[in-house]
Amino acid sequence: MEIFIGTEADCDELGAREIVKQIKSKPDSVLGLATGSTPEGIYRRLVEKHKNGEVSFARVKTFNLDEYVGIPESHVCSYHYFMDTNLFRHVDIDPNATHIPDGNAMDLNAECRKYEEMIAQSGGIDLQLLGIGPNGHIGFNEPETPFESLTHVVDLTDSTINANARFFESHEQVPRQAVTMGIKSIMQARRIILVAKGAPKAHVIMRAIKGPVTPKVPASVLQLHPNVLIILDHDAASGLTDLSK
């Protein structure tokens, strides 16, 4: 596990640079992408680098971690909308090469199986970008999610609903379920980059990086992956005292 600590701008630049490096080394890379406020700066940098001619997404495929259940793809809080607004519409990626779980599928369990099959058919994820929730979740894999889980439907915890309420007009509008890649799905990526910013993430980052590997802190499983980069701003890193690991 490699750990980088810097300013928020440093974190965004490094995250974008690592993704560009991956695409340049393999133009048909399969990227696993995340949503939320954490990766927004990374996506802005990627758009800038694309417009500057530094990177092309023409042969890239993407698979997003998750999507809410029961809201339209056009909803401003859907992850379809987020990805289109923050990245896809601004670069030269083929819309048919972008994949986000269908939270409105008639059969959600079938949708989960289909999503896993599409990832496998694409050759697996080369680089997976992650954030981390205040309870240690990655994707929407809440505490006590089995490490062997694949893409599945999850009931969101109160802490996750509360954390995401700021994106909705009211707490009541936050969906109570989501479709998410499972922990095993994430761990099968060849390289993983986790980004965390802000003092509220400091305690969970400490538990994820330095605590025991336990389903109680889903992100702690990353300690078992052979190729992980953790990118932290100074506030998120403030709970770490020993960076020897």
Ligand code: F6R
Given for the second form:
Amino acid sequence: MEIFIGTEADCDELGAREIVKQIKSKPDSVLGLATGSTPEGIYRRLVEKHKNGEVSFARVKTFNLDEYVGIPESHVCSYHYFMDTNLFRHVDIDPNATHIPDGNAMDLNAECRKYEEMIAQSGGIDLQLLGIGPNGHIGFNEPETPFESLTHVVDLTDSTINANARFFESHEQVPRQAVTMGIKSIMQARRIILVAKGAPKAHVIMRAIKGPVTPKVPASVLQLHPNVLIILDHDAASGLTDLSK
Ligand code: F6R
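Given the form predicted alone above, produce the structure of the same protein in the form predicted in complex with the named molecule.
Expanding to the full complex; the earlier chain stays at the top.
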């Protein structure tokens, strides 16, 4: 596990540079993407790099980690809307090569199976970008999710509903369920980059990186992956006292 600590701007630049490096080494890369406030700066820089002619997404395929159940794709808080406005519409990616779980599918379990099949058919994820929830979730894999889990429907915990209420007009509007790639789906990626920013993430980052590997802290599973980069701003890193691990 490699750990980088820097300013928020350093984190955004490194995250974007790692993605550009991946695409340059394999123009038809399959990227696993995250939403939320953490990757916004990375996506802004990717758009700049695309506009400067540094990178083309023309042959890239993407799979997003998750989507809420039961809000329209056009809803400003949907992850479809997030990806479109933060990245996809600003770069030369083929919209048919972008994938986000359908949280309005009639049969959500069939949608989950289809999503896994599509990832497998694409050859698997080359580079998976992750944020981390205050309770240690990755994707929407809440504490106690089995490490063997594939894409599935999840009941969001109060911690996640509270954390995400800031994006909605009211707490009541936050969906109670989501479709998320599972922990196993994430761990199958060939390389993983987890980004965390801000003091509220410091404690969970310390537990994820230095604590025992346990489903109680889903992100701790990353200690078992052979190719992980953790990108932290100084505040998120403030709970780490010994980085020798
Ligand atoms: C988003 C996702 C979540 C977020 C996490 C952190 O697609 O899968 O795991 O990465 O909730 O969210 P922010 O970045 O808003 O703190």
